[in-house]
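The chain below stands alone, shown as structure tokens; this is the form predicted on its own.
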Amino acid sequence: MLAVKDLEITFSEKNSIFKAVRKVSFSVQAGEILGIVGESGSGKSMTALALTGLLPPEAKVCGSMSFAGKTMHFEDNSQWQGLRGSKIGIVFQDPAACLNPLKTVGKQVAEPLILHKGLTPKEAEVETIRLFSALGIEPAVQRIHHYPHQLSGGQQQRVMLAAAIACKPMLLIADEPTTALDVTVQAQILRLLHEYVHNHSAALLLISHDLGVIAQLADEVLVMCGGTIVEKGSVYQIMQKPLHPYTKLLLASLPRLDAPLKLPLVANEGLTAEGGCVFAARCPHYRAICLEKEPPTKLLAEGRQTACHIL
């Protein structure tokens, strides 16, 4: 369904150039939940963006991306706007800053249904009634006419769901969805994602720092570390059986109940990777090579990858 290939996002700032995603490739298909993991600054959210449209007009984006078997341009901002909302949807990860306070959250809804299924105003009321029902917004008749200050944390991010499935998507994007909620509205979160992919055989896309949340619902996994992939397997694999030395200090980072956290915490000050390994400085078990060349990305049995010059 979305494949991407070589993807890579770089910022310009006078006579110096940042390289915020780094030929990134990966896959999905319909029905298949893909993970995408790393602390903040990897490039998962620059990622997402990428691949609806949204990225700041100074990105200066290249590689190829292909959606249902038609060829994309990430220049081409037309393109976007007849898929967004209608063949992907997006689900953000802070709904209070991503709603719009001056309008009720019931036409927030409302508006793909009428732009991009031509259905009337009062068509688009109802199924968004059906919708805000659906996710468990009630009572529904009532919730569609109140504005997202009204709602609750979890309230306001079922709206966003709601909005992002309303036309049912073939592909759901959903960025750090589980983000300031608690435990039992995370897995309420959780579980209504999960019904969506299932019920429609769509694919999702989940991007989290939380392992958690990824260990709950992904089929597969990437590890995103400084805008590249360094890591990518089955969910049982990178939780179970890590390989790269950055996917075990991130998994190490975990905190456990029946046990201490030990992570080591690794400076290796003084040294820089230009052109390197991105996780060099911070690596315990660098050597010369890793300051100096790219690490080839390796393919393993079962399907695994990783990108590391000790593997």
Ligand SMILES: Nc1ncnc2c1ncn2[C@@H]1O[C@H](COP(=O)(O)OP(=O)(O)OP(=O)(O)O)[C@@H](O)[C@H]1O
Second form
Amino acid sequence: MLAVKDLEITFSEKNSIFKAVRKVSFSVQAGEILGIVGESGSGKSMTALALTGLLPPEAKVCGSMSFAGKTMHFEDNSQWQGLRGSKIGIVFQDPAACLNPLKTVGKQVAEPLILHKGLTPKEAEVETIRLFSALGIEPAVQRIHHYPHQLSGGQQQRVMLAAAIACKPMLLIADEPTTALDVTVQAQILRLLHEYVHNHSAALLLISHDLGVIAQLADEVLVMCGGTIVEKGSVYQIMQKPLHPYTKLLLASLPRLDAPLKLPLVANEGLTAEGGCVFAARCPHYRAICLEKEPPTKLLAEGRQTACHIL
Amino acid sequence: MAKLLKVKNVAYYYTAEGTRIRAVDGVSLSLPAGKALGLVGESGSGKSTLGKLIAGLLKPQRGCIYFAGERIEGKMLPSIQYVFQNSTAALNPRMRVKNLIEEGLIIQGKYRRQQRINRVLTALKAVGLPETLLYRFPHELSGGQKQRVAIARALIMDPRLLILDEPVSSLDVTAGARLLALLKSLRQEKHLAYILISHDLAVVRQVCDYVAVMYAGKIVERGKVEQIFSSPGHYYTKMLLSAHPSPDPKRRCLPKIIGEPVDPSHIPAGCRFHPRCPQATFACSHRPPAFFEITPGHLVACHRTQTQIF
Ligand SMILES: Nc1ncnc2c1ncn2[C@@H]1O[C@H](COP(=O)(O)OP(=O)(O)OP(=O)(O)O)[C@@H](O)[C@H]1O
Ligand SMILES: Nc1ncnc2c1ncn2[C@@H]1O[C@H](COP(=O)(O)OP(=O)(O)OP(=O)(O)O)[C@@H](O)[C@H]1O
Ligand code: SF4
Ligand SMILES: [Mg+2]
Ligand SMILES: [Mg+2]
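Alternative state: the form predicted in complex with this ligand, after the form predicted on its own:
Let us now look at the entire complex, which starts with that chain.
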């Protein structure tokens, strides 16, 4: 349903070029949840923003994506207008920053319905009330008249979700949708995301730095580091038999309820690997070649892929 | 065992826009020297307020706090240090690392310049930062490095109790894990007692000996780490544990969570958790439950647990 090819995002700095995302390709099927994990700065959000045509103006982007039978080039921003909000829904980390504080939450959900689906304001309000109760924003009939500050963080996030799914998009992109929330509220939101994908055969791109969240929801997982995909596989492959040293580090860093942390000691700090593997400076297994040459992406059995010299 | 810290029935109420917010409402706990207590609970349950009461940054409106046998309500002692939630944002951006770390000593005025520098170097080493960072400004440090500077600022005062408010929640996964490893080793070396405040049960599990679970200004369950994690007594603790996303895709479970977090200006009567509790009975909505010791050292404030035992 969605296939992204050779997505590259660069920023020009004073006298150098910074590659935030380097030649990333992936695809998602209908009804599938694709998880993207990686540390801060690995390029997860930039990837999501590119798919929705929302990159900052100073970003230079190339590559293409085919979505719902159409091929689009990232360079051409005009193609996204009709898609965002109708065929592609977006949920961001910080609902407070994305909701308009001066408009009732009901209006903010009803607007895309009027704009993209051509509903009358009355119809849109009825649909908004239905969405609010489906997402547990109760009492829905009163909640639609509230302003964002009158809702808790978890309720605001559900309003964002309601706005994102109002037009029944085929593709939903959720960038750290639960990072600012308590675990109980997080579980509610994850459940709602899962139900939406399941009931509408939609695709979901779930971005998180928390491998626990990814393990609970995703079917396929991309692991990003330094703007590249260093490993890709099914959620079982990634969580149970990680291959890439970076994936192993991420897994070892996750505090667990059932076992103490076992951190591998890494101290190659100070190494520079410009032009080499993005993880070489922190990799416990690096060799000379890792500092010089970018590891090529290797395709393995069962649709798995990694980019590492020693594998 | 002699307790280093004893908190007895403390309460603290904020007043905001005419409404009274019972942020901490009758909390008791104790901690032996050199041990670590994890304080968990959802956003707004009163964790930071309790931490600030113990650190003397706030003065309780009710109850007493004893430290090494002395009453300390509203007093700030050098031997109790508090590392703020978002401490990395609170570091003065115009001060260099060295000055940030020695600030407390200068205010105290007990040490000469050279002694202070030696102590700064020791603190820096304790938190695993290289000396090359001494003259940097906060904006030239990573999140993990800033958090270490904040901890070094506290350590330099030679505390016996260190209160860490959400030390890893603002850090990246890998930096957070490294900080947790550091906290573990520091505790062994310095025989420090910790109170670690976190909304993440897994973080507490990594570092602490004891856990206290807060809900709407009250502690609802406390005990040893193993007791709480292997046989949680309170339904809220069970809810927290079940909602924690396991990294094992074979153990998928998106539990149905009932209800919403408590609105602090409308705290329910009886057991504060009853509107969200799957097992609430008539008693739960009418009488606040008292603590009941289900196994030695494991206390639960829940009517149901109590009746099940008998
Ligand atoms: N406007 C900008 N100008 C220059 N560089 C930028 C800009 N916006 C982002 N970057 C850089 O692009 C890289 C990728 O950022 P991105 O936001 O995609 O990371 P992320 O994986 O989403 O991280 P996080 O987990 O912190 O959200 C980062 O190194 C970031 O510093
Ligand atoms: N200065 C203040 N004035 C008024 N109300 C406050 C103040 N500080 C905290 N509160 C309220 O007191 C309650 C407890 O707050 P506290 O910061 O102790 O919670 P917490 O458990 O630390 O939450 P979090 O996990 O979000 O940090 C909350 O309802 C909060 O809104
Ligand atoms: S390519 Fe080299 S540096 Fe990169 S992950 Fe593999 S072994 Fe480590
Ligand atoms: Mg991001
Ligand atoms: Mg707090």
